[in-house]
Amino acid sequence: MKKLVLTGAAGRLGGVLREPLSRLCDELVTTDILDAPDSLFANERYVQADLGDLPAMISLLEGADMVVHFGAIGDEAPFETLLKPNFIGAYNIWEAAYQNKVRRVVYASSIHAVGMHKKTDFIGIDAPHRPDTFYGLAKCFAEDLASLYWDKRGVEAVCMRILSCAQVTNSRAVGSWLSYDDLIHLVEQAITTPITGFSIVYGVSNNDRAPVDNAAASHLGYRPKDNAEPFAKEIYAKDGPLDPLDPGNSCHGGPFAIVELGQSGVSLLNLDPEDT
(Lines of atoms letter the chains of each structure in order from A and count residues from 1; the text may use other names and numbers.)
(Lines give C-alpha, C1' and ligand atoms only; values in the text may rest on other atoms or scores of the structure.)
Protein backbone atom coordinates (compact mmCIF):
# COMPACT_ATOMS: atom_id res chain seq x y z
CA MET A 1 0.00 0.00 0.00
CA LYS A 2 1.41 3.36 -0.99
CA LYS A 3 -0.42 5.80 1.29
CA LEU A 4 -2.49 5.22 4.41
CA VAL A 5 -4.18 8.00 6.40
CA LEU A 6 -4.94 7.78 10.15
CA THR A 7 -7.22 10.38 11.75
CA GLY A 8 -7.33 10.91 15.51
CA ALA A 9 -3.63 10.12 15.69
CA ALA A 10 -3.13 12.19 18.85
CA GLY A 11 -5.70 10.15 20.76
CA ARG A 12 -4.95 7.12 22.93
CA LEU A 13 -6.02 4.49 20.40
CA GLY A 14 -4.61 6.44 17.49
CA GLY A 15 -1.29 6.46 19.30
CA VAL A 16 -1.45 2.68 19.68
CA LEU A 17 -2.04 2.27 15.94
CA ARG A 18 0.62 4.57 14.50
CA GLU A 19 3.55 2.16 14.61
CA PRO A 20 1.75 -0.97 13.31
CA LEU A 21 0.08 1.03 10.54
CA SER A 22 3.43 2.47 9.49
CA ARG A 23 4.51 -1.09 8.66
CA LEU A 24 1.63 -1.58 6.21
CA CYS A 25 2.39 1.25 3.80
CA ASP A 26 5.06 3.29 2.06
CA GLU A 27 3.72 6.52 3.57
CA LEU A 28 1.61 6.92 6.70
CA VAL A 29 -0.10 10.30 7.00
CA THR A 30 -1.34 10.91 10.53
CA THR A 31 -3.60 13.79 11.50
CA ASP A 32 -5.39 15.40 14.41
CA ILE A 33 -6.56 18.82 15.47
CA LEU A 34 -3.83 18.80 18.14
CA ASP A 35 -0.13 19.47 17.73
CA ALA A 36 2.16 16.84 16.24
CA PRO A 37 3.61 14.12 18.50
CA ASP A 38 7.16 14.58 19.74
CA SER A 39 8.57 12.05 17.28
CA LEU A 40 7.46 10.42 14.03
CA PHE A 41 8.24 7.08 12.43
CA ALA A 42 10.52 7.05 9.40
CA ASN A 43 7.68 6.92 6.85
CA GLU A 44 5.18 8.99 8.87
CA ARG A 45 4.08 12.51 8.00
CA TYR A 46 1.87 14.50 10.38
CA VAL A 47 -0.70 17.04 9.20
CA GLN A 48 -2.58 19.15 11.74
CA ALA A 49 -6.12 19.48 10.42
CA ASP A 50 -9.76 19.89 11.45
CA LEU A 51 -12.21 17.11 10.55
CA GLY A 52 -14.87 19.77 10.10
CA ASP A 53 -12.96 21.33 7.19
CA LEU A 54 -13.95 19.49 4.00
CA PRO A 55 -11.31 21.05 1.72
CA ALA A 56 -8.63 20.09 4.27
CA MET A 57 -9.89 16.50 4.32
CA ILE A 58 -9.96 16.34 0.51
CA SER A 59 -6.35 17.52 0.43
CA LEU A 60 -5.36 15.11 3.21
CA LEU A 61 -6.77 12.04 1.44
CA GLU A 62 -5.32 12.85 -1.98
CA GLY A 63 -3.55 9.76 -3.31
CA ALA A 64 -4.52 7.60 -0.32
CA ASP A 65 -5.37 3.93 -0.70
CA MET A 66 -7.35 3.76 2.55
CA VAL A 67 -8.20 5.90 5.57
CA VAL A 68 -8.43 4.65 9.16
CA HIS A 69 -10.86 7.06 10.80
CA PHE A 70 -10.46 7.30 14.58
CA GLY A 71 -10.86 11.08 14.87
CA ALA A 72 -13.79 12.36 16.96
CA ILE A 73 -14.77 13.44 20.45
CA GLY A 74 -14.67 10.13 22.33
CA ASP A 75 -17.34 10.76 24.96
CA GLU A 76 -20.93 11.87 25.34
CA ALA A 77 -21.35 15.64 25.06
CA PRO A 78 -24.06 18.10 24.03
CA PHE A 79 -25.26 17.54 20.47
CA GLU A 80 -23.95 20.94 19.40
CA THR A 81 -20.46 19.98 20.63
CA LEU A 82 -20.46 16.69 18.73
CA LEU A 83 -22.04 18.02 15.54
CA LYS A 84 -18.88 19.26 13.83
CA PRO A 85 -16.25 16.62 14.72
CA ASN A 86 -18.45 13.51 15.00
CA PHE A 87 -21.26 14.08 12.49
CA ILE A 88 -19.95 16.55 9.91
CA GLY A 89 -16.42 15.17 10.33
CA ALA A 90 -17.66 11.70 9.35
CA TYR A 91 -19.39 13.09 6.27
CA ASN A 92 -16.23 14.97 5.30
CA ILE A 93 -14.13 11.80 5.55
CA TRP A 94 -16.46 9.76 3.34
CA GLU A 95 -16.95 12.58 0.83
CA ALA A 96 -13.20 13.19 0.67
CA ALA A 97 -12.65 9.46 0.22
CA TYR A 98 -15.13 9.40 -2.65
CA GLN A 99 -13.66 12.45 -4.37
CA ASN A 100 -10.16 10.97 -4.13
CA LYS A 101 -11.20 7.45 -5.18
CA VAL A 102 -10.02 6.05 -1.84
CA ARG A 103 -10.95 2.38 -1.80
CA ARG A 104 -11.94 1.87 1.84
CA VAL A 105 -12.73 3.66 5.10
CA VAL A 106 -11.89 1.70 8.26
CA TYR A 107 -14.03 3.34 10.92
CA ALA A 108 -13.87 3.33 14.71
CA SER A 109 -17.55 2.86 15.44
CA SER A 110 -18.74 1.89 18.91
CA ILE A 111 -20.95 -0.44 20.90
CA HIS A 112 -22.82 2.74 21.82
CA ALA A 113 -24.52 2.59 18.41
CA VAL A 114 -26.45 -0.35 19.89
CA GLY A 115 -25.93 0.51 23.54
CA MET A 116 -29.52 0.17 24.72
CA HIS A 117 -29.76 -3.49 23.69
CA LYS A 118 -29.63 -5.96 26.59
CA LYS A 119 -26.34 -7.81 27.04
CA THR A 120 -28.22 -11.06 27.62
CA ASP A 121 -29.60 -10.89 24.05
CA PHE A 122 -26.18 -11.79 22.56
CA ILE A 123 -26.69 -9.49 19.58
CA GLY A 124 -25.04 -9.99 16.20
CA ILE A 125 -23.77 -7.50 13.66
CA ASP A 126 -27.31 -7.23 12.23
CA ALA A 127 -28.75 -5.79 15.45
CA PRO A 128 -30.75 -2.63 14.68
CA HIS A 129 -29.34 0.67 15.83
CA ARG A 130 -30.34 1.54 19.38
CA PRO A 131 -28.00 4.35 20.51
CA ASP A 132 -27.58 5.21 24.17
CA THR A 133 -26.36 8.82 23.75
CA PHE A 134 -25.76 11.57 21.21
CA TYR A 135 -22.29 10.02 20.94
CA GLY A 136 -23.87 6.69 20.00
CA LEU A 137 -26.19 8.48 17.59
CA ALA A 138 -23.15 9.87 15.78
CA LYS A 139 -21.86 6.30 15.38
CA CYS A 140 -25.24 5.26 13.91
CA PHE A 141 -25.04 8.18 11.49
CA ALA A 142 -21.54 7.25 10.37
CA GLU A 143 -22.45 3.57 9.92
CA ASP A 144 -25.46 4.53 7.78
CA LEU A 145 -23.26 6.97 5.87
CA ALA A 146 -20.80 4.15 5.24
CA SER A 147 -23.61 1.91 3.98
CA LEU A 148 -24.89 4.68 1.70
CA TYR A 149 -21.48 5.45 0.22
CA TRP A 150 -20.93 1.76 -0.48
CA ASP A 151 -24.34 1.28 -2.11
CA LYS A 152 -24.33 4.48 -4.16
CA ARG A 153 -20.66 5.36 -4.63
CA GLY A 154 -18.68 2.15 -4.21
CA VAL A 155 -16.56 3.20 -1.21
CA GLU A 156 -15.87 0.13 0.91
CA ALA A 157 -16.11 0.41 4.69
CA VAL A 158 -15.41 -1.66 7.78
CA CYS A 159 -17.23 -0.27 10.82
CA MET A 160 -15.61 -1.62 13.99
CA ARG A 161 -18.01 -1.42 16.93
CA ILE A 162 -15.43 -1.18 19.69
CA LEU A 163 -16.72 -2.28 23.09
CA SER A 164 -14.13 -1.17 25.68
CA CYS A 165 -10.49 -0.86 24.70
CA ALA A 166 -9.07 -0.12 28.16
CA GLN A 167 -7.79 -2.01 31.17
CA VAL A 168 -10.20 -4.44 32.86
CA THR A 169 -11.24 -2.41 35.90
CA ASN A 170 -14.98 -3.17 36.21
CA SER A 171 -17.47 -6.02 35.80
CA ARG A 172 -18.65 -4.81 32.38
CA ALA A 173 -15.13 -5.04 30.98
CA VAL A 174 -14.89 -8.77 31.80
CA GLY A 175 -17.11 -9.24 28.77
CA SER A 176 -16.42 -6.11 26.74
CA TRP A 177 -12.60 -5.87 26.89
CA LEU A 178 -10.65 -5.32 23.68
CA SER A 179 -6.90 -5.60 24.25
CA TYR A 180 -4.49 -3.38 22.36
CA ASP A 181 -3.03 -6.40 20.58
CA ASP A 182 -6.47 -7.48 19.41
CA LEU A 183 -7.29 -3.90 18.38
CA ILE A 184 -4.20 -3.86 16.17
CA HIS A 185 -5.13 -7.26 14.73
CA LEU A 186 -8.69 -6.06 14.02
CA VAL A 187 -7.54 -2.92 12.19
CA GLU A 188 -4.95 -4.88 10.22
CA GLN A 189 -7.63 -7.36 9.11
CA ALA A 190 -9.96 -4.53 8.15
CA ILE A 191 -7.21 -3.12 5.93
CA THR A 192 -5.80 -6.31 4.40
CA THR A 193 -8.98 -8.30 3.70
CA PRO A 194 -9.26 -8.24 -0.10
CA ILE A 195 -12.99 -7.45 -0.33
CA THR A 196 -15.14 -6.05 2.47
CA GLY A 197 -17.99 -4.14 0.82
CA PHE A 198 -19.85 -2.62 3.75
CA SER A 199 -18.99 -4.63 6.87
CA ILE A 200 -19.68 -4.34 10.58
CA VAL A 201 -17.62 -6.16 13.19
CA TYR A 202 -17.52 -5.98 16.97
CA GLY A 203 -14.23 -4.90 18.47
CA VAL A 204 -13.98 -7.29 21.40
CA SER A 205 -11.36 -9.77 22.55
CA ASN A 206 -11.87 -13.53 22.85
CA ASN A 207 -13.57 -13.14 26.22
CA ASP A 208 -15.48 -16.11 27.68
CA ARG A 209 -18.28 -13.66 28.55
CA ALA A 210 -18.31 -11.57 25.36
CA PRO A 211 -21.92 -10.36 24.95
CA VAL A 212 -21.89 -10.00 21.14
CA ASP A 213 -21.70 -12.39 18.18
CA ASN A 214 -19.16 -11.82 15.38
CA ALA A 215 -20.02 -14.96 13.41
CA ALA A 216 -21.41 -12.99 10.45
CA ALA A 217 -18.15 -11.01 10.22
CA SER A 218 -15.94 -14.06 9.82
CA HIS A 219 -14.98 -13.00 6.28
CA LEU A 220 -12.67 -10.41 7.85
CA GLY A 221 -10.53 -13.10 9.42
CA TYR A 222 -10.58 -11.38 12.81
CA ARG A 223 -9.55 -13.98 15.38
CA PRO A 224 -8.82 -12.31 18.73
CA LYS A 225 -6.56 -14.10 21.19
CA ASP A 226 -6.80 -12.29 24.53
CA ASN A 227 -9.36 -13.15 27.21
CA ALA A 228 -10.49 -11.12 30.23
CA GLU A 229 -11.60 -14.17 32.22
CA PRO A 230 -8.46 -14.23 34.44
CA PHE A 231 -9.62 -10.88 35.83
CA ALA A 232 -13.20 -12.02 36.54
CA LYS A 233 -12.94 -13.39 40.08
CA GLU A 234 -11.13 -10.36 41.49
CA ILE A 235 -13.27 -7.81 39.62
CA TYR A 236 -16.58 -9.44 40.58
CA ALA A 237 -15.52 -9.62 44.23
CA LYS A 238 -14.52 -5.96 44.19
CA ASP A 239 -17.73 -4.76 42.51
CA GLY A 240 -20.06 -6.93 44.60
CA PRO A 241 -23.64 -7.79 43.59
CA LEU A 242 -24.95 -5.76 40.63
CA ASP A 243 -28.54 -4.52 40.32
CA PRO A 244 -30.05 -6.38 37.34
CA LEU A 245 -32.71 -3.69 36.93
CA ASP A 246 -30.08 -0.96 36.43
CA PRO A 247 -29.59 -0.33 32.67
CA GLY A 248 -25.99 0.55 33.48
CA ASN A 249 -25.47 -3.10 34.35
CA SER A 250 -27.86 -4.81 31.94
CA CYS A 251 -27.37 -2.81 28.72
CA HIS A 252 -24.40 -2.89 26.34
CA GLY A 253 -23.77 0.82 26.81
CA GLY A 254 -22.98 0.45 30.53
CA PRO A 255 -22.83 3.90 32.14
CA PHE A 256 -23.68 5.50 28.79
CA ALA A 257 -27.11 3.84 29.11
CA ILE A 258 -27.92 5.82 32.25
CA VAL A 259 -26.25 9.22 31.85
CA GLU A 260 -28.36 12.21 30.92
CA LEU A 261 -28.03 13.16 27.26
CA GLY A 262 -25.10 15.49 26.82
CA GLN A 263 -23.35 14.41 30.05
CA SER A 264 -20.05 12.52 30.13
CA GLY A 265 -20.25 8.75 30.21
CA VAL A 266 -16.50 8.18 30.36
CA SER A 267 -16.40 9.81 33.80
CA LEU A 268 -18.45 6.88 35.17
CA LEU A 269 -16.36 4.08 33.66
CA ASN A 270 -13.80 3.78 36.49
CA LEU A 271 -10.93 3.74 34.01
CA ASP A 272 -7.29 3.37 34.84
CA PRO A 273 -5.64 6.83 34.54
CA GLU A 274 -3.49 5.43 31.71
CA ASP A 275 -6.67 4.76 29.70
CA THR A 276 -8.05 8.29 29.80
Ligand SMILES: NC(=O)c1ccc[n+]([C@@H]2O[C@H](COP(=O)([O-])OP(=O)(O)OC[C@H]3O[C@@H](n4cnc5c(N)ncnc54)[C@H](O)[C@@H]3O)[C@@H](O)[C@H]2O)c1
Given for the second form:
Amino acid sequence: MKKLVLTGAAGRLGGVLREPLSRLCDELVTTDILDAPDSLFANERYVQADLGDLPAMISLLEGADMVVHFGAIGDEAPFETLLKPNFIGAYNIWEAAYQNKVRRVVYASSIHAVGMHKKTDFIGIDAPHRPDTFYGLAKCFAEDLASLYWDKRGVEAVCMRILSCAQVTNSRAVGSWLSYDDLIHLVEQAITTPITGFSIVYGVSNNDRAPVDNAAASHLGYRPKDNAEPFAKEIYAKDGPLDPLDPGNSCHGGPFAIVELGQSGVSLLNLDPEDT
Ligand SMILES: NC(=O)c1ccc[n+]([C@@H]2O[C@H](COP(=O)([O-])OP(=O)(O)OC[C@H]3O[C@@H](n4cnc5c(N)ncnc54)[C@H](O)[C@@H]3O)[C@@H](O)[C@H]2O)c1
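Please give the corresponding structure for the form predicted in complex with the named molecule, as opposed to the form predicted alone shown earlier.
And the full complex, kicking off with our chain again.
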Protein backbone atom coordinates (compact mmCIF):
# COMPACT_ATOMS: atom_id res chain seq x y z
CA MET A 1 0.00 0.00 0.00
CA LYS A 2 1.37 3.40 -0.94
CA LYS A 3 -0.37 5.80 1.44
CA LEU A 4 -2.39 5.17 4.57
CA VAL A 5 -3.98 7.93 6.68
CA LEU A 6 -4.63 7.60 10.43
CA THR A 7 -6.86 10.16 12.19
CA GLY A 8 -6.86 10.56 15.97
CA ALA A 9 -3.15 9.76 15.86
CA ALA A 10 -2.33 11.75 19.03
CA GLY A 11 -4.95 9.82 21.00
CA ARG A 12 -4.52 6.70 23.11
CA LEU A 13 -5.51 4.11 20.49
CA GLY A 14 -3.91 6.13 17.69
CA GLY A 15 -0.66 5.95 19.64
CA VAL A 16 -0.95 2.15 19.77
CA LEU A 17 -1.63 1.93 16.01
CA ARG A 18 1.01 4.25 14.52
CA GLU A 19 3.90 1.76 14.56
CA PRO A 20 2.02 -1.30 13.24
CA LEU A 21 0.33 0.80 10.54
CA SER A 22 3.66 2.31 9.48
CA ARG A 23 4.73 -1.24 8.56
CA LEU A 24 1.77 -1.70 6.18
CA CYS A 25 2.47 1.19 3.80
CA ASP A 26 5.12 3.25 2.02
CA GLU A 27 3.85 6.46 3.64
CA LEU A 28 1.79 6.79 6.83
CA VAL A 29 0.12 10.18 7.17
CA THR A 30 -0.99 10.72 10.75
CA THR A 31 -3.24 13.55 11.84
CA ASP A 32 -4.91 15.03 14.89
CA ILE A 33 -6.04 18.42 16.14
CA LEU A 34 -3.27 18.22 18.76
CA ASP A 35 0.46 18.86 18.33
CA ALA A 36 2.61 16.21 16.65
CA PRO A 37 3.96 13.33 18.74
CA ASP A 38 7.55 13.79 20.01
CA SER A 39 9.05 11.47 17.41
CA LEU A 40 7.82 10.10 14.11
CA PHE A 41 8.52 6.79 12.36
CA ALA A 42 10.76 6.87 9.28
CA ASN A 43 7.88 6.79 6.78
CA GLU A 44 5.44 8.84 8.89
CA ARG A 45 4.31 12.39 8.09
CA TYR A 46 2.21 14.30 10.63
CA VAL A 47 -0.39 16.91 9.67
CA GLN A 48 -2.14 18.90 12.38
CA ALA A 49 -5.74 19.40 11.25
CA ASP A 50 -9.32 19.68 12.42
CA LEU A 51 -11.72 16.93 11.34
CA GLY A 52 -14.34 19.65 10.99
CA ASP A 53 -12.40 21.25 8.11
CA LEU A 54 -13.55 19.55 4.87
CA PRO A 55 -10.95 21.14 2.53
CA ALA A 56 -8.19 20.06 4.97
CA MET A 57 -9.54 16.48 4.99
CA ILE A 58 -9.77 16.40 1.19
CA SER A 59 -6.15 17.48 0.89
CA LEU A 60 -5.07 15.02 3.61
CA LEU A 61 -6.61 12.03 1.85
CA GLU A 62 -5.23 12.89 -1.60
CA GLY A 63 -3.64 9.78 -3.11
CA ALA A 64 -4.47 7.62 -0.07
CA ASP A 65 -5.36 3.95 -0.48
CA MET A 66 -7.24 3.77 2.82
CA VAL A 67 -8.04 5.86 5.88
CA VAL A 68 -8.16 4.53 9.44
CA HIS A 69 -10.53 6.93 11.19
CA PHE A 70 -10.01 7.07 14.98
CA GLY A 71 -10.32 10.83 15.54
CA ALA A 72 -13.29 11.90 17.68
CA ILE A 73 -14.27 13.01 21.14
CA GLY A 74 -14.23 9.65 22.92
CA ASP A 75 -16.84 10.29 25.57
CA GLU A 76 -20.40 11.48 26.03
CA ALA A 77 -20.70 15.29 25.85
CA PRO A 78 -23.37 17.84 24.92
CA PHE A 79 -24.62 17.40 21.36
CA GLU A 80 -23.19 20.77 20.31
CA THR A 81 -19.72 19.66 21.50
CA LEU A 82 -19.84 16.41 19.52
CA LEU A 83 -21.41 17.90 16.38
CA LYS A 84 -18.23 19.06 14.68
CA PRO A 85 -15.65 16.36 15.56
CA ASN A 86 -17.91 13.29 15.71
CA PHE A 87 -20.77 13.96 13.28
CA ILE A 88 -19.45 16.48 10.73
CA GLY A 89 -15.94 15.04 11.10
CA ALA A 90 -17.25 11.63 10.04
CA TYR A 91 -19.05 13.14 7.04
CA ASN A 92 -15.88 14.99 6.07
CA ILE A 93 -13.83 11.77 6.18
CA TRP A 94 -16.28 9.81 4.00
CA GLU A 95 -16.74 12.70 1.58
CA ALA A 96 -12.98 13.26 1.33
CA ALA A 97 -12.52 9.50 0.79
CA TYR A 98 -15.08 9.54 -2.02
CA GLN A 99 -13.64 12.63 -3.72
CA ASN A 100 -10.13 11.10 -3.62
CA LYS A 101 -11.25 7.61 -4.72
CA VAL A 102 -9.98 6.14 -1.45
CA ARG A 103 -10.88 2.47 -1.43
CA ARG A 104 -11.87 1.93 2.21
CA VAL A 105 -12.56 3.66 5.53
CA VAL A 106 -11.63 1.60 8.60
CA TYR A 107 -13.68 3.16 11.35
CA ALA A 108 -13.50 3.13 15.16
CA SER A 109 -17.19 2.70 15.90
CA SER A 110 -18.34 1.70 19.34
CA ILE A 111 -20.55 -0.63 21.34
CA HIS A 112 -22.37 2.56 22.36
CA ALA A 113 -24.12 2.51 18.95
CA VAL A 114 -26.05 -0.45 20.38
CA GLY A 115 -25.49 0.29 24.06
CA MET A 116 -29.12 0.00 25.23
CA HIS A 117 -29.39 -3.66 24.16
CA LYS A 118 -29.28 -6.14 27.04
CA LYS A 119 -26.05 -8.11 27.41
CA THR A 120 -28.04 -11.32 27.87
CA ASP A 121 -29.39 -10.90 24.31
CA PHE A 122 -25.93 -11.81 22.89
CA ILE A 123 -26.41 -9.48 19.94
CA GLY A 124 -24.83 -10.06 16.55
CA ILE A 125 -23.56 -7.51 14.04
CA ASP A 126 -27.08 -7.17 12.64
CA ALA A 127 -28.53 -5.79 15.89
CA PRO A 128 -30.48 -2.59 15.20
CA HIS A 129 -28.95 0.66 16.34
CA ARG A 130 -29.91 1.46 19.92
CA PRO A 131 -27.56 4.24 21.09
CA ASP A 132 -27.09 5.00 24.77
CA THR A 133 -25.83 8.60 24.41
CA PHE A 134 -25.24 11.40 21.87
CA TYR A 135 -21.77 9.84 21.57
CA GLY A 136 -23.37 6.52 20.58
CA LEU A 137 -25.73 8.38 18.23
CA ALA A 138 -22.70 9.81 16.41
CA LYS A 139 -21.39 6.25 15.95
CA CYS A 140 -24.81 5.23 14.52
CA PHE A 141 -24.64 8.23 12.16
CA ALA A 142 -21.15 7.28 10.97
CA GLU A 143 -22.13 3.63 10.47
CA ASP A 144 -25.12 4.70 8.38
CA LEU A 145 -22.89 7.08 6.45
CA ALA A 146 -20.55 4.14 5.80
CA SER A 147 -23.46 2.06 4.54
CA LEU A 148 -24.71 4.93 2.34
CA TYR A 149 -21.29 5.65 0.82
CA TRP A 150 -20.85 1.94 0.08
CA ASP A 151 -24.28 1.52 -1.52
CA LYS A 152 -24.30 4.76 -3.51
CA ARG A 153 -20.63 5.61 -4.00
CA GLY A 154 -18.67 2.36 -3.69
CA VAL A 155 -16.48 3.36 -0.74
CA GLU A 156 -15.81 0.24 1.32
CA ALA A 157 -15.98 0.43 5.12
CA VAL A 158 -15.20 -1.71 8.13
CA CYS A 159 -16.97 -0.37 11.22
CA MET A 160 -15.27 -1.82 14.28
CA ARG A 161 -17.64 -1.58 17.25
CA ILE A 162 -14.99 -1.47 19.97
CA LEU A 163 -16.34 -2.57 23.37
CA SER A 164 -13.66 -1.30 25.78
CA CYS A 165 -10.00 -0.96 24.93
CA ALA A 166 -8.54 -0.18 28.36
CA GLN A 167 -7.34 -2.28 31.26
CA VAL A 168 -9.73 -4.61 33.06
CA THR A 169 -10.77 -2.71 36.20
CA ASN A 170 -14.48 -3.56 36.53
CA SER A 171 -16.93 -6.44 36.07
CA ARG A 172 -18.16 -5.13 32.71
CA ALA A 173 -14.64 -5.25 31.27
CA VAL A 174 -14.32 -9.00 32.01
CA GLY A 175 -16.63 -9.40 29.01
CA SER A 176 -15.93 -6.23 27.04
CA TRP A 177 -12.10 -6.02 27.10
CA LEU A 178 -10.22 -5.51 23.83
CA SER A 179 -6.46 -5.87 24.34
CA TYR A 180 -4.05 -3.67 22.41
CA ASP A 181 -2.64 -6.73 20.58
CA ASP A 182 -6.13 -7.75 19.48
CA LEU A 183 -6.92 -4.14 18.46
CA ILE A 184 -3.85 -4.14 16.21
CA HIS A 185 -4.83 -7.52 14.75
CA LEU A 186 -8.39 -6.28 14.13
CA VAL A 187 -7.26 -3.13 12.32
CA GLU A 188 -4.76 -5.14 10.26
CA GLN A 189 -7.51 -7.57 9.21
CA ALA A 190 -9.81 -4.66 8.33
CA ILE A 191 -7.09 -3.25 6.08
CA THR A 192 -5.72 -6.41 4.47
CA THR A 193 -8.96 -8.34 3.77
CA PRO A 194 -9.25 -8.05 -0.02
CA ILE A 195 -12.98 -7.30 -0.16
CA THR A 196 -15.06 -6.01 2.73
CA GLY A 197 -17.89 -4.02 1.16
CA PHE A 198 -19.70 -2.54 4.15
CA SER A 199 -18.79 -4.62 7.20
CA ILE A 200 -19.45 -4.39 10.91
CA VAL A 201 -17.41 -6.27 13.51
CA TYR A 202 -17.24 -6.13 17.29
CA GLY A 203 -13.88 -5.11 18.70
CA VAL A 204 -13.57 -7.49 21.63
CA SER A 205 -10.93 -9.96 22.74
CA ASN A 206 -11.42 -13.71 22.97
CA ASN A 207 -13.03 -13.32 26.41
CA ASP A 208 -14.90 -16.32 27.82
CA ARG A 209 -17.67 -13.86 28.73
CA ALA A 210 -17.70 -11.74 25.55
CA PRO A 211 -21.35 -10.57 25.31
CA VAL A 212 -21.52 -10.17 21.50
CA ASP A 213 -21.48 -12.51 18.51
CA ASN A 214 -19.02 -11.91 15.65
CA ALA A 215 -20.02 -15.02 13.67
CA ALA A 216 -21.35 -12.97 10.73
CA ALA A 217 -18.05 -11.04 10.50
CA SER A 218 -16.03 -14.20 9.96
CA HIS A 219 -14.96 -13.04 6.46
CA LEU A 220 -12.59 -10.53 8.10
CA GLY A 221 -10.52 -13.33 9.63
CA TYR A 222 -10.44 -11.57 12.99
CA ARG A 223 -9.34 -14.20 15.51
CA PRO A 224 -8.53 -12.49 18.82
CA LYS A 225 -6.17 -14.24 21.23
CA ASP A 226 -6.36 -12.48 24.59
CA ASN A 227 -8.89 -13.37 27.29
CA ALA A 228 -9.90 -11.34 30.38
CA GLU A 229 -10.99 -14.44 32.33
CA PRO A 230 -7.89 -14.54 34.57
CA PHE A 231 -9.02 -11.16 35.98
CA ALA A 232 -12.59 -12.32 36.68
CA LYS A 233 -12.33 -13.74 40.20
CA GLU A 234 -10.53 -10.76 41.70
CA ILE A 235 -12.66 -8.16 39.93
CA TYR A 236 -15.98 -9.83 40.81
CA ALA A 237 -14.87 -10.06 44.46
CA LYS A 238 -13.89 -6.37 44.45
CA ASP A 239 -17.15 -5.20 42.79
CA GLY A 240 -19.40 -7.38 45.01
CA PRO A 241 -22.99 -8.26 44.02
CA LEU A 242 -24.38 -6.20 41.12
CA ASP A 243 -28.01 -5.07 40.83
CA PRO A 244 -29.43 -6.93 37.80
CA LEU A 245 -32.13 -4.27 37.35
CA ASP A 246 -29.57 -1.47 36.96
CA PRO A 247 -29.16 -0.76 33.21
CA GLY A 248 -25.56 0.20 34.00
CA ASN A 249 -25.01 -3.49 34.76
CA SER A 250 -27.43 -5.16 32.35
CA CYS A 251 -26.95 -3.09 29.16
CA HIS A 252 -23.99 -3.20 26.78
CA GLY A 253 -23.31 0.49 27.31
CA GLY A 254 -22.51 0.05 31.00
CA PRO A 255 -22.25 3.48 32.64
CA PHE A 256 -23.16 5.14 29.33
CA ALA A 257 -26.57 3.47 29.65
CA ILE A 258 -27.31 5.43 32.83
CA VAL A 259 -25.58 8.80 32.48
CA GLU A 260 -27.67 11.83 31.68
CA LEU A 261 -27.39 12.83 28.02
CA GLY A 262 -24.43 15.16 27.65
CA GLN A 263 -22.67 13.97 30.85
CA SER A 264 -19.39 12.04 30.80
CA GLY A 265 -19.66 8.25 30.87
CA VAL A 266 -15.90 7.64 30.93
CA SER A 267 -15.66 9.31 34.36
CA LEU A 268 -17.76 6.44 35.79
CA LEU A 269 -15.57 3.71 34.32
CA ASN A 270 -13.07 3.55 37.21
CA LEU A 271 -10.06 3.61 34.87
CA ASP A 272 -6.48 4.25 35.80
CA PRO A 273 -5.86 7.90 34.72
CA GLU A 274 -2.72 6.71 32.90
CA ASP A 275 -4.87 4.47 30.73
CA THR A 276 -7.73 6.77 29.75
N1 LIG B 1 -10.92 3.56 23.96
C2 LIG B 1 -11.99 2.77 23.82
O3 LIG B 1 -12.23 1.85 24.61
C4 LIG B 1 -12.94 3.00 22.66
C5 LIG B 1 -14.13 2.25 22.62
C6 LIG B 1 -14.99 2.44 21.54
C7 LIG B 1 -14.65 3.33 20.53
N8 LIG B 1 -13.52 4.06 20.62
C9 LIG B 1 -13.23 5.04 19.56
O10 LIG B 1 -11.86 4.92 19.18
C11 LIG B 1 -11.38 6.20 18.78
C12 LIG B 1 -10.10 6.52 19.56
O13 LIG B 1 -10.36 6.41 20.93
P14 LIG B 1 -9.24 6.80 22.03
O15 LIG B 1 -9.59 6.03 23.25
O16 LIG B 1 -7.89 6.69 21.44
O17 LIG B 1 -9.65 8.33 22.28
P18 LIG B 1 -8.68 9.61 22.42
O19 LIG B 1 -9.52 10.70 22.94
O20 LIG B 1 -7.45 9.25 23.18
O21 LIG B 1 -8.28 9.92 20.90
C22 LIG B 1 -9.12 10.61 20.02
C23 LIG B 1 -8.30 11.64 19.29
O24 LIG B 1 -9.15 12.36 18.40
C25 LIG B 1 -8.70 13.70 18.38
N26 LIG B 1 -9.72 14.65 17.97
C27 LIG B 1 -10.82 15.05 18.70
N28 LIG B 1 -11.47 16.03 18.05
C29 LIG B 1 -10.77 16.26 16.90
C30 LIG B 1 -10.94 17.16 15.83
N31 LIG B 1 -11.96 18.04 15.79
N32 LIG B 1 -10.06 17.12 14.82
C33 LIG B 1 -9.02 16.26 14.83
N34 LIG B 1 -8.79 15.38 15.83
C35 LIG B 1 -9.67 15.38 16.85
C36 LIG B 1 -8.27 13.99 19.82
O37 LIG B 1 -7.37 15.08 19.88
C38 LIG B 1 -7.65 12.66 20.24
O39 LIG B 1 -6.24 12.67 20.10
C40 LIG B 1 -12.51 7.19 19.03
O41 LIG B 1 -13.21 7.39 17.82
C42 LIG B 1 -13.39 6.47 20.02
O43 LIG B 1 -14.74 6.90 19.93
C44 LIG B 1 -12.65 3.93 21.67
